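This document opens with one chain alone, in structure tokens, the form predicted on its own.
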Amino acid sequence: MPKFTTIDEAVKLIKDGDTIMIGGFLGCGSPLKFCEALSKTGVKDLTLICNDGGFPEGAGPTGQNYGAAWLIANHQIKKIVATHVGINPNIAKQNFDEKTLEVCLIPQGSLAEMIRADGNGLGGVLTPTGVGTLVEDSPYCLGKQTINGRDYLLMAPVHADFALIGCTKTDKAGNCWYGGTTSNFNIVMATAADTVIVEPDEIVEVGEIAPEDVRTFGMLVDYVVK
């Protein structure tokens, strides 16, 4: 059974130097407050894995940072692994300006495939995607094969010490269903870290959730925040 607690407490169990992955794309499907209450303690020197870095402040749905936005724009990131960054110019500003924030851009559904591989045990991920591109430096990229006569790269599993992830009901036994397209990486992220803390919009009784609209088993939660 996962432990039911604040946000505030939440945010302490992560510590400078850890590796967090956050849900979402575009901040939908993120744990929005916690974001923002991690943003506030001053942990530092962070690997972010994530789709994308949020909205920035003055941009997005609240004209103030939005998701992963929030630990950017604190410079709390050492290091981002994400697929898309091009809607957060923090980003850019801290890596080619300010030389602060390393970036690692991964192709989306690789990385998605990455995180799985991981939750799953598996050992890599071959697919075609970035071959004869920058994909091949990648520090994920464990190599190149050849099968039937097409190439192939062969990615690293992706893992994380935190999967912070937000959805839209949690039951008091975990167990999480994301409405509409808020499931996106937080399916595969809460199989892939040591610690996995949710952030739903609602907590509801053990049964208000049909079995088969669970998406995230609670077996797999250590954490829900209210």
Given for the second form:
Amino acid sequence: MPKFTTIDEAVKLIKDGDTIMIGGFLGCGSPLKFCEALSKTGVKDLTLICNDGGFPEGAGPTGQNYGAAWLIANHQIKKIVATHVGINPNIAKQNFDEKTLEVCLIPQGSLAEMIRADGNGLGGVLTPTGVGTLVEDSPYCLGKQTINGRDYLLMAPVHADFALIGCTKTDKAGNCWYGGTTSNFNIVMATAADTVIVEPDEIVEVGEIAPEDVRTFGMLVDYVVK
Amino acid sequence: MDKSEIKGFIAKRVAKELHDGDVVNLGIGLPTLVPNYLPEGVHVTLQAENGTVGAAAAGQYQPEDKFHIVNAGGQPSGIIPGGSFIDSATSFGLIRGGHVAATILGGLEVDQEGSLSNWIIPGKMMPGMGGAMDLLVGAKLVIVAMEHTAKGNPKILKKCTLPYTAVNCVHMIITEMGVMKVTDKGLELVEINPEFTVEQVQAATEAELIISPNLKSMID
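Could I see the form predicted in complex with its partner chain next, after the form predicted on its own?
First the chain shown before, then all remaining chains and molecules of the complex.
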């Protein structure tokens, strides 16, 4: 059973130098309050694995930093592994100008599978995506193989200390249901970290989420925060 | 044609390549205009890589919930009746697995070998590939829809100079000047906008064009 705690208590679990995954796609499905609270702790030198850097202040639906953007704006990230960082100019600024942020770009479908591979006990992913491109030079690319005449890249599994998950409803057994397009990277990330922290919009009684609608199983969840 | 007319003109021509029932992924910008121009009787299902099969087309929905339903640009979106929401791994499984009939996207450079560059300008800009690399290798039909030149400079080259998004993946290039198919022998100009001559199209193109013996007008 997951522990139920406050966001302010849970953010203390994350220490300098940790590797964190943050679910969401441009903030949609990200644990929004958790990200904001983590930015207030001053924890630093984090490696961040996520689809993107969220919307920076002034660009997203709240007008404030949105999702992972809080941590980038606050210079808490030393390395970001992502698929697209063009929406948040703070990333290019910290990479090109300030040289404080390392950026590692991975194709979106590959990143999803690399995380899934880790969480599903697989040693890597063979994908045709990225063949003939700079992805072949990525530290996450372990080589190239030809299978039935087609070239594939072997991409490494990706693991984190913490997976930070946003969801719409979590029941008291930790089962998660995702509304709309919020499931995105959350589903795979919840399988690929030592500690999984879920921030739901709403906590409901067991039974309110039908068993067949559970997308992240309570057995994977360590903390539910409110 | 002014800029806004050019985009609509290209989108309208792209729309003719789609078939009723196709599952289609549209890139950001110009490609999102394509559904507005679908021929009568042609209905396509839009796949948005962030997690929707049956995404509402731009302008065809009332955004109700900006926090829970977004498109691949992170903007509030909607879903059509019969659509489904999926996670990222499933979404890219559909894409790589060949279940998406067509992808339409823009480019910084495209070359006569059908290779495309659109994700990074080393030392200047590195927005990232997002889902583009997966879409280019997975979609059955890849259409690059873009303006023919950038500030007067050719974008259709013999060989891309920027890092590739994917190699030998583009089937067709549609611009305001013409329609080009990628063939084993090079780029074949199959349709031309009658506002331009073949010489003008070639002058705006670094790659050497093969002029189709059946060269048609882009306009019906």
